[in-house]
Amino acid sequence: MTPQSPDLDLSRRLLLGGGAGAALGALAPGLLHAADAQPAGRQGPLPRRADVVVVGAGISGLVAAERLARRGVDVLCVEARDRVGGRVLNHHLEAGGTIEAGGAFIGPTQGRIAALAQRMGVRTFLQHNEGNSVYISSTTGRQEYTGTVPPDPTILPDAGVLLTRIDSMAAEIDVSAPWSHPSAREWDAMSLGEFIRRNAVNASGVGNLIKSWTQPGFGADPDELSLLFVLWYVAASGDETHVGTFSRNSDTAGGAQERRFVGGSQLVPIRLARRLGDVVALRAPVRRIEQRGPHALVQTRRGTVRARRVVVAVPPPLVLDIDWDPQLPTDRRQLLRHMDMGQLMKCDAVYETPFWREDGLNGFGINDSGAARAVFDNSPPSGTPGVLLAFVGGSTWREQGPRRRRERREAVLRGFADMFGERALRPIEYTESDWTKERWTRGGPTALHAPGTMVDFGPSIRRPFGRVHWAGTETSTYWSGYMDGAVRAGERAAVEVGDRL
């Protein structure tokens, strides 16, 4: 490789590539928006060569096409959808704004995505968090409180306990090698539900208000988690100064969900590939990776590449879909086996202004039971129009994903209204963003292991293969299944790579 200028490169790149937006058909209608068009990428055929090939162009990938190219490197970052960002997709709202219909939140410790977004000239903003949260226990009724949990005093004492031990445990974890701890095949080998089980005395009410904290966050109820992952997650929410808390991982202030990006989360990776212009080519699925001597074969829709290394840098079930030569590793192919997506779908309702608020209310919610089990005010910055997000996973999503779009919106308007009241029954818009359908992804927010498998397979997950690295929010130390997740593992990549060239 010759040594040239990574940024007179990067910015020829950027002219050649950068531009207009791609065709867009088949993304659904309110995605899309002037102001953040794709990128068109590259276009024609691909080369026949270059140092790197990159799979994915969600945040990981992209941020290590750019850390490569900014070393001089030759790089190329395939995506298989006709728009980068991954699981960050923009939903633009028909009476105006932008929210998320994938990744949206960025909180403290969160330093990689918040520097990356800085870079990008993307701001933040407060998530609403004035005025008291609902919530709705099946045993005593509606509530409005303050805090982190519920003053329900039939789960109080357990949730207070439980939540201790959890922070405890997880601060105990090794966050690049959780299946090291002296307890780990025991934890692993547990699941969240029955960890609840044997240490709660109203297990079925404390288990229930954890379970409206994993839908959302996994995807998944606790009895589908391993109590090692879930404690890992939980120490993989702070870096290298701060230890993970189960607050920071599920609050609104001072936690997880503290900010928002203004303009919508996937303005970040859609400027950066931007920057990267003819880096990035859209369209180009990999159907097969092949190693061979000095070089591997990566093998798209759009043409084969030949590649030094190979950066993958898709959600985990994903790989699988390539045909590999020679095969993965059994221990990588059992780890990928093992790792589902979780299931989730958003379903947003629009109103003219976010009524609640008069009412004293921030527009969260917990509810023991519905459709509607974890609700949040997604209103744009400027606060019109108003926006309530439910999140509906796991066992909820089984539930409603099913059922017709109209007996669900009326199923998730009705969760609104018995937090916030009947106008919540009178939307002027609906959406929802079902992330088990993208064929992309198959799930969201992020891959799961369920009982019985981290401690067996997880030490695979960011091992080499031949010249094969691994990236996505999955393969991170801190934040895992977030986007801080998905920078840190395209820049640890990225520099595997580099090291290795």
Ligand SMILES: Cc1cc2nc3c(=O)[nH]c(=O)nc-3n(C[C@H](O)[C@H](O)[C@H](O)COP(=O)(O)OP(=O)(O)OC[C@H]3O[C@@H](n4cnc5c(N)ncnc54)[C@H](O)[C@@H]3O)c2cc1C
The other form holds:
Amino acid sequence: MTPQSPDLDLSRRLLLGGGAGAALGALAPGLLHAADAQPAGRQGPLPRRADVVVVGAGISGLVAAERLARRGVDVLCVEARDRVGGRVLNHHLEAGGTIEAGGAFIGPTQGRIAALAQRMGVRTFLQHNEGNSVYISSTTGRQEYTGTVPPDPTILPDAGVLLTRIDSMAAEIDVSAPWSHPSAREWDAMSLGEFIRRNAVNASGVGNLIKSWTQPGFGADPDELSLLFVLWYVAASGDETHVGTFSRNSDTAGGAQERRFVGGSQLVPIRLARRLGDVVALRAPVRRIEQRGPHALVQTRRGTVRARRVVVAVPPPLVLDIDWDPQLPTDRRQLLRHMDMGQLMKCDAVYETPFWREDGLNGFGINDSGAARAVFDNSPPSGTPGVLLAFVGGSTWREQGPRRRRERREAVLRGFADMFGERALRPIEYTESDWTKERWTRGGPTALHAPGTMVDFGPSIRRPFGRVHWAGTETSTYWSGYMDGAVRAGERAAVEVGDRL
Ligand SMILES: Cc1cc2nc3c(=O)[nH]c(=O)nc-3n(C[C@H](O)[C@H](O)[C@H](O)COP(=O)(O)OP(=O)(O)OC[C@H]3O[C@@H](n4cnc5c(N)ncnc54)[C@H](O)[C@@H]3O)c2cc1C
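Any chance you could show the form predicted together with the ligand after that form predicted on its own?
Up next: the whole complex, starting with the chain shown before.
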């Protein structure tokens, strides 16, 4: 171990529950409080050495750093942005209340993020789900319905068959090695779109419906996704004791969209970073990682730190922006080149009240065309103001993303009005977050495997490279792509590194 700085000692005391750490634990959950403002992190020059440097202060990097600090390891977490949380970012509405620009929902079997949030004193609330959902089809028009799949007679039989098949194929997949399945190469060579075309009578109808799952869930269309990757994603929508299923991934009640966090999901990384204190250094993008003998040199904009081990917890495409010496192993480089981020933005319209609830609607809607293809009630837990959220992803992002904000706003509001009536055209506030434009994320919600990339390149996903270990949600075996996967990956990387010091 390297000598401890007095700052680190202080951070440790906080972690172990004394001083400000205990005060933090006593905060009323979810209340906006000075302690919930963005932490300033470590000021002044960075230390010249640390046992471990963690790159990235998203949920995964912060969890890895905290786990290591709890073991008594001298750890520094360096973050490119001037804030923590990465893909998790709160947005405070002018009308009052907080919504999320990025990751928001959690659900059953996402036990790791739930436990972390509880430890940070961040409560959850049930996503509003009372009343009917709305389905708009270019062929059958507008319908209200309950349950998972809209009762469209032109689509229902295909949807039933396809979803059952997806679940049964996913049930055969080993979440830690999807490439080892006997049919892995065949499934990986095919896109989800092709699988739909081969197995459905009304392939364009059901394919269009499935887009309203893949566009928000992956930021992509079925033709862009390897079938093996999608099956693995479904398999990963569970935990060690619950097999992953399509409905646990896609549903609100009993699924991944069941709950949100009171005060916004970013409270979780903010409070965690506050506990870590000087362990976290903001505005310190890592430019180069050099491995020499028993050390790695991590070069950041705020100086170079010598470490015995490094945990890299940044989105896969951003790993390639770092200058590596020696260069990354060929299989890792190829894996990363094949894992681009999805294309996704969130568009929220704010109203005095959630007026759709008065009409017996739960605020969830699916449309097979237009700008608002997957819509959720995104109101704060009090129900005031009312907020409608459209996920604009994949080909819908490609249509809408490049448009002027005013035109896109109009198209999104039109989509809300088609579902919930003309009042939706007159919001008191409108906000949008395009993750493809984020320098330190480049898209969302996760990195994807296009057809033909998972079997050949996937196996190196968690393989350490010398003194460098990999975290980040994409390296998780369960709930990869989600906040829960980010926690799991951080915990796993901390054990891996801690055992090698
Ligand atoms: C629009 C959207 C909606 C989503 N919805 C949900 C949801 O409802 N539920 C859910 O569970 N998940 C959701 N997700 C996904 C979830 O947010 C992510 O899976 C999770 O937050 C990823 O955490 P992470 O720590 O692995 O990565 P990140 O959050 O991406 O953190 C990586 C960090 O590394 C930093 N970084 C990058 N490069 C460098 C560098 N060179 N040097 C230093 N730092 C660097 C970044 O700034 C960032 O802070 C959503 C994501 C998006 C974008």
